[in-house]
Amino acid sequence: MNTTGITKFLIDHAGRDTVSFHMPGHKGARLYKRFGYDSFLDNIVGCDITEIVGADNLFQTEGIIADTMAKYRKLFDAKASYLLINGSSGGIIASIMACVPQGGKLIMARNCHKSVFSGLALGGIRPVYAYPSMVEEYGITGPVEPSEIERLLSENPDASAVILPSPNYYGICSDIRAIAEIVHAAGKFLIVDQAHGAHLKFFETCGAAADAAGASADGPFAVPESAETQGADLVINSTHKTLCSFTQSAILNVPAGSRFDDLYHLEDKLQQMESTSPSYLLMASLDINADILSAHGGELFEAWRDNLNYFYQEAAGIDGLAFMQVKDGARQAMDMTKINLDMSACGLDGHQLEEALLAHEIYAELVTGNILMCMTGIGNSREDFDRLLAALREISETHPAMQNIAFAADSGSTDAATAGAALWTKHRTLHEMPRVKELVPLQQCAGRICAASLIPYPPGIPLICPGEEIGAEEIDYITSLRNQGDKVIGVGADGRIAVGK
């Protein structure tokens, strides 16, 4: 076989003995086998149709179709679900443009997903910035607050919905039921994006769930309960990221307590932004999905929640390792299934660390300065786990953690991540969005106005807004990222950004 690019490499790298601590949740193709889908994998390409006779329509669901999308609304107890083949963006466009008019207003979060700014430039939408807390010791943004979404919904009764990420990237959770009260008491729709968390209900099931009243499961493992449970009126899960169905599929649901009711507004907005040509391979992974859960889901959750518990019980006892955990009092704000790693105790920042885990075939989501994420999914098994401790204990090893030596990261990487916090809630002036605008060089932009959105990714939220003013700090903050290998979307190769004109 005479295979180049994008082909030899995957090729290649599914041959080789690695662990996946990344996106997607299946982890590879042996789920799949251990239940039984091997028919599917070894027919992929004869799989990959259009909407033959039979086969149903993603627009107009009355057949197979519409009986997966009935798999999902009992599994997540729901009155309507929706498969999604454009990702968990093209549900969260849709939602902000179901609930809001043309030219309205919506309550946001400065973190949200690059997807949330989409929909307001579709929409002509005016945002209203609620900003998230910080993490200041790893600069990186926390929970948004109930109080500032009280606040802004008083100084913006003209506001239609509140959206918000919860978990985000690192797994840091809102208090969505309390925000959910607020939202409803001022008659406003509660949009979450739980893209990173379309595992919460399930854990609920299996006693690894804590209610935000403080309640907590057996042990050091706990996640906090889903947004569906807590109140939310639309909720969308990227079902890849944690679980089994293909990257690029995803679910949007309408929980059974949601005051939204009008479906077909919302429907005609998913038609807007899905693809007409639907894959029926994410379909089909969707479906697989939602069988390997109502048929397994509560032998393999409850693994998943005792393997973390193994992990982190065995992790506690490694010289220089530390984890990141953000609580609010009793309040757990924690989803667990993100390992947040943190060995700058032993002079390795995430990069650092990144690197001495490749040796070991073991990869890894995110890092952003002295952390390196690793994100479980239902497919990793506890030989991944053991792995992954024994590449931690040989790395403690290897580099003794530090005796009262304060840690300053050679690479500059967590310097970068200090110096940058408090640009990730910087309140800035928003101004009209350019209608006419030009590329510029980067270092020559301070004060002029962005009118296209700065992401550093991962994780993919804007660091600036369009019609959000460019300072210096800004501009010295994204040459750090990129002279460290960071991607910031919205830089061209030519190092220039589009700006009003």
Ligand SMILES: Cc1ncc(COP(=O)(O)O)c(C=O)c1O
Contents of the next structure:
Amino acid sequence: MNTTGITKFLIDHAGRDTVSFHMPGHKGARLYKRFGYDSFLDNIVGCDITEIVGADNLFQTEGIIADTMAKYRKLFDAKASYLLINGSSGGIIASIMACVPQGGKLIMARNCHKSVFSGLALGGIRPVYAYPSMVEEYGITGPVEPSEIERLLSENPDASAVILPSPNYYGICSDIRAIAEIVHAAGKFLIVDQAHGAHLKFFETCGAAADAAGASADGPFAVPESAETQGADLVINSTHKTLCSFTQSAILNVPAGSRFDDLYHLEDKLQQMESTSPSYLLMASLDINADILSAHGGELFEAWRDNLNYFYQEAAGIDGLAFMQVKDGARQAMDMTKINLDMSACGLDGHQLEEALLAHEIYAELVTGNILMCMTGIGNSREDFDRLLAALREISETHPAMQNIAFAADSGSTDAATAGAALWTKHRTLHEMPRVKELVPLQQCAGRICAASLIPYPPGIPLICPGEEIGAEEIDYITSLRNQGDKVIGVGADGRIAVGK
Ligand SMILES: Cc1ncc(COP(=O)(O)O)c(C=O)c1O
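Return one more block: the form predicted in complex with this ligand, after the form predicted on its own shown previously.
Let's see the whole complex now, leading with the same chain.
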């Protein structure tokens, strides 16, 4: 086969014996083969069709697509479930536009994903930022406190809805039950971006979900209940991130108890957001995901729970390895399927730990300061966890904890992360959106008003939004991210950004 570029990269990568602790959640063909979907895999190109006779239509469902939607309604106990083929991103934008009128007001966590900011731009919507608390030690944003939402709702009675991510990228969850009660008491809608928590619903039935008091099954592993169960009105799930549908497929749920009833309006917004040529491969993968969950969800989730209990128990004995904790370890606040490794006691920051794991052919999902996040999914096997444990043991032996502890302190990486963290939650005055823009080198932008979001990726959360003033410290931070090889969307290859003229 004569291949180049993207194709060559993919085929080479798929042919290697790597371990995936990154998206997507299926982790390769293994799960599909185990449950007998070889004929789908073998006919992947033949299955790439359009709306031929009998194939139904995503925007006028009455056949095979309607059947798949019904499977999801049952799985999630929802009054409506929609297949998304533009990822959670499309579902988030449609949900915002369905709940907030053009030019209206939205209370939103400041650490929302960029798709929420796209929703603002498309709907001419005015944001009111809810600032999450911080996990100071690691320089990352934590949960949004219910009291912050309560305050903003009383100050902004004209807001139509509240949106926040839970879990966030690192697995940190907000108290959705308490927030839903507050939002409903004010007569508004609660939208939860559960892009990183499509799996939560299915842990509820196998005793791994901690309840509001933090109780859960035996073992160190626990996850919070899903936003569907906790009372949210619209919930968007990236089934591709942790379950087993293909990348870019996702599910939008209107849970059974939701106060949102205007499904026609929501469907209209979904149509405005989504491609008119929805991929049947993505929709088929959603169908397969639903069937696997229905037929084998119990055994798969028990195995995933057992593997994580095993991993956390074994890892506790590795010298110099720590895990990020939040809220004094409150179990209902953390989705522990995301393994946040910290080996700074061995002198390794997140990037160095990532390098060390790559030497063992182990690919992680996200680096921030001293944390390396390994995203587990429904497709990970016991062997994957064993390979991660073996690699971590080896790294701990070659970088003994005590000997190098001074290095971690000297490296300043925690300080840098904490300084960066302050910028993520900095309360900036929101100026009028610049109407006329110009491109200016980042280094010359101190004091200028940002005209396009500057978004470190991952995590894909805007550091500076349009209408906010850019300061010297933000310029230094973005420069340091770029110097260490991180991508910052909004900064051109020539180092220029859009600011108001
Ligand atoms: C918090 C959060 N929300 C939403 C999204 C968008 O999800 P998708 O990639 O399915 O469009 C992401 C993507 O990583 C995310 O991190």
